[in-house]
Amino acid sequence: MKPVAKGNKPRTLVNCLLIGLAASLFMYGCAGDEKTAKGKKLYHHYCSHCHGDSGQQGEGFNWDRMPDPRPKNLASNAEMSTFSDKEIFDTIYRDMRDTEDPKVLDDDNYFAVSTMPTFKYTLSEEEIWGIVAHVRTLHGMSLSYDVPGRKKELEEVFQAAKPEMESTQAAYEAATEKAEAAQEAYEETLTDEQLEDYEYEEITLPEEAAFLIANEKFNKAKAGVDYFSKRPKKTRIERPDLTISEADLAQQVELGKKLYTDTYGCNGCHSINDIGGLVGPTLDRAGVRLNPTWVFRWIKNPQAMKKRTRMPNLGASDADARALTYYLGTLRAPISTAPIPDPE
């Protein structure tokens, strides 16, 4: 046995455990710091123009031009500490809804401010947690939500849904094969005259209903796993049919105008008649400058057309995207003759 030098003590099991724990905490801290650093980059690209680099009100270049209610003071610990990590996440990761609808306003679990866009269809869930982690640092806090646990939960749900889908699919295919065989056997018993008048009746199999439910559950679970770490796919937007009667056009234009402010908060980033935000281009002459098909595709998936654009995919339905396109097509302000001021 190797002698122990004087003044030193043998490394005990407790020593080893403490060293291992310290190493684990160090690795977790590094992972957390990396997540926060990535969140900071995303915050500065997508959020700082409204919220400011440090989260202070009035700091972002777009802040003064935004309609009320303007962004919260993210640097205020007194206010932001009242929100959980999940509540901040849900503010960033949500579906856009009509903020003039009383049901939406009365929903305590929904952030009913249209000019705060969603990033649910633009960034991965993990990236949004990174933004939440960075936001926490702006008011002297840190993220406490168990993000690795969330990922594990999604994976467990997916692993449970997969065999259920496979077993119901096998049962459905077997039942279909049996039903088709029985149908063929029955038809062979019919005479030629009977076959002429015979009408096939489609059979609804209970196995099909079970498979459809399990398959939907599986696809939802798979999407949860996929989009935790990966951004939503940039799907190709088919060329829309924008033909419409004059009678229907007026109604759709009014709907688009309402969606523009009350649901998707476009006025938070775009201006019309010098009213609205400065992040995106002014839309006074959108009906003159922009092709309607391009507008529709841009609304449906901006990142598919310009990867680094600050405009997120707002999850607009085809119907909403059409209405917005019709409304923007009416914006045909004359070319300004005012002199361009000298740069400061």
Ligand code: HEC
Second form
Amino acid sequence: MKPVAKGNKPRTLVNCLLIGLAASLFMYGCAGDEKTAKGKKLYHHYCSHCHGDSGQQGEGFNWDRMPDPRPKNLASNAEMSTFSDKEIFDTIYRDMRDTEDPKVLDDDNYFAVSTMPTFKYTLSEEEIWGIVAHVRTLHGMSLSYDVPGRKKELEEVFQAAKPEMESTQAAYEAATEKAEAAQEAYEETLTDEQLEDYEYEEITLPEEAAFLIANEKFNKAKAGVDYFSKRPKKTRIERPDLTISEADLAQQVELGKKLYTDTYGCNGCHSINDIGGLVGPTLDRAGVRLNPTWVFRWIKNPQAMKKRTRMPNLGASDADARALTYYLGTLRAPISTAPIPDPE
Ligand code: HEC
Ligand code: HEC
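Next, give the form predicted in complex with heme C (HEC), keeping in mind that what was shown is the form predicted on its own.
Expanding to the full complex; the earlier chain stays at the top.
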């Protein structure tokens, strides 16, 4: 038997396990760090202008221009430790809502308002968890939410929705076939004359309703899985029909103006007549400078038109985007440069 040189012991199973464990801990740590690093980058791109790189009040260049209520100090452990990870996530990942809606005001859990834009339609759920992890570091905490567990939960919802959709679909198809056969059999009993006057009456099958419900659930569950790690799809926005009567226009402009501040918080980032945020360009001449079809498409999906724009997709419905477009169309401030003096 060859003597084993000192310092060159053969690896035992325990050794290998320990090395494996250390490696996986290292990799787990790295994956976590990588997510936080990505979250930090995203925070700097999408949040710093309002919240500041360190989360301090008054630090972001847009701070003074934001309407009230202004953000809390994200760097304060005393203020921020009262929020759970999920509550911070929900502030960033939600729908924009009208805070004048009593249902919203009555909801104690609802603390987000329209001055904070949503990123639900811009970033993936996983990216937002990365951002939450970074926000936690700003006040000396770390993320404790089980992100892989959430992913698994979505997967399970999807696995449960699939057979339900398939069975209701099969039942719907069978019922359709049966109804069609019955219809044909009935039509065969009619004379040519009767057939001429005969009007086919569409019947709704109860199986259809059941299938539609299950199918919607399935699609939602599938989107949940698909968009956990992927950003929302950049769907092509159809050319809107923006023709409108004078009478309707006035009412739409009024609605658009309300949506602009109260629901979507556009004023947090854009100024009109020097009031409002500085993150995006001033919109006080939008009605002269911008094509309404372009504006509609931009509001519906800015990322589809400019990938890295800081303007998030706010999830505006077609009707809301239309009203906002009409409103922006009325903004026709004169060019603000001082008039050129008369040569005389
Ligand atoms: C247009 C400016 C603006 C941008 C951009 C913005 N926020 Fe905010 N944020 C606000 C405002 C204003 C509030 C306060 C809302 C309130 O008090 O209800 C807020 C609230 C918050 C809160 C809850 C703390 C509080 O004050 O109630 C968190 C957390 C937060 N933002 C994180 C983020 C993150 C992360 C991003 C980037 C992905 C971001 N925000 C982007 C303006 C902004
Ligand atoms: C978080 C900040 C933010 C919010 C909220 C926001 N925008 Fe913007 N917006 C921007 C930025 C930044 C740009 C510049 C786009 C670019 O070039 O990347 C922009 C560009 C635009 C433009 C094009 C302006 C031009 O002169 O080219 C329009 C129109 C516009 N936004 C409308 C809106 C409307 C309407 C809302 C509310 C529904 C809104 N924005 C909400 C940041 C924001």
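Think of the rigid core as the biggest set of C-alphas that the two forms share within 1.5 Å after superposition. The model shown is predicted, which means the values in this text are computed figures rather than measured ones. Residue numbers count along the first chain shown, from 1.
Q: Following rigid core alignment, is the displacement of the residue 141 C-alpha between the two forms equal to or greater than 2 angstroms?
A: It does not reach a 2 Å shift.
Q: Is there a C-alpha shift of 2 Å or more at residue 190 between the two forms once the rigid core is superposed?
A: Shift at residue 190: 2 Å or more after core fit.
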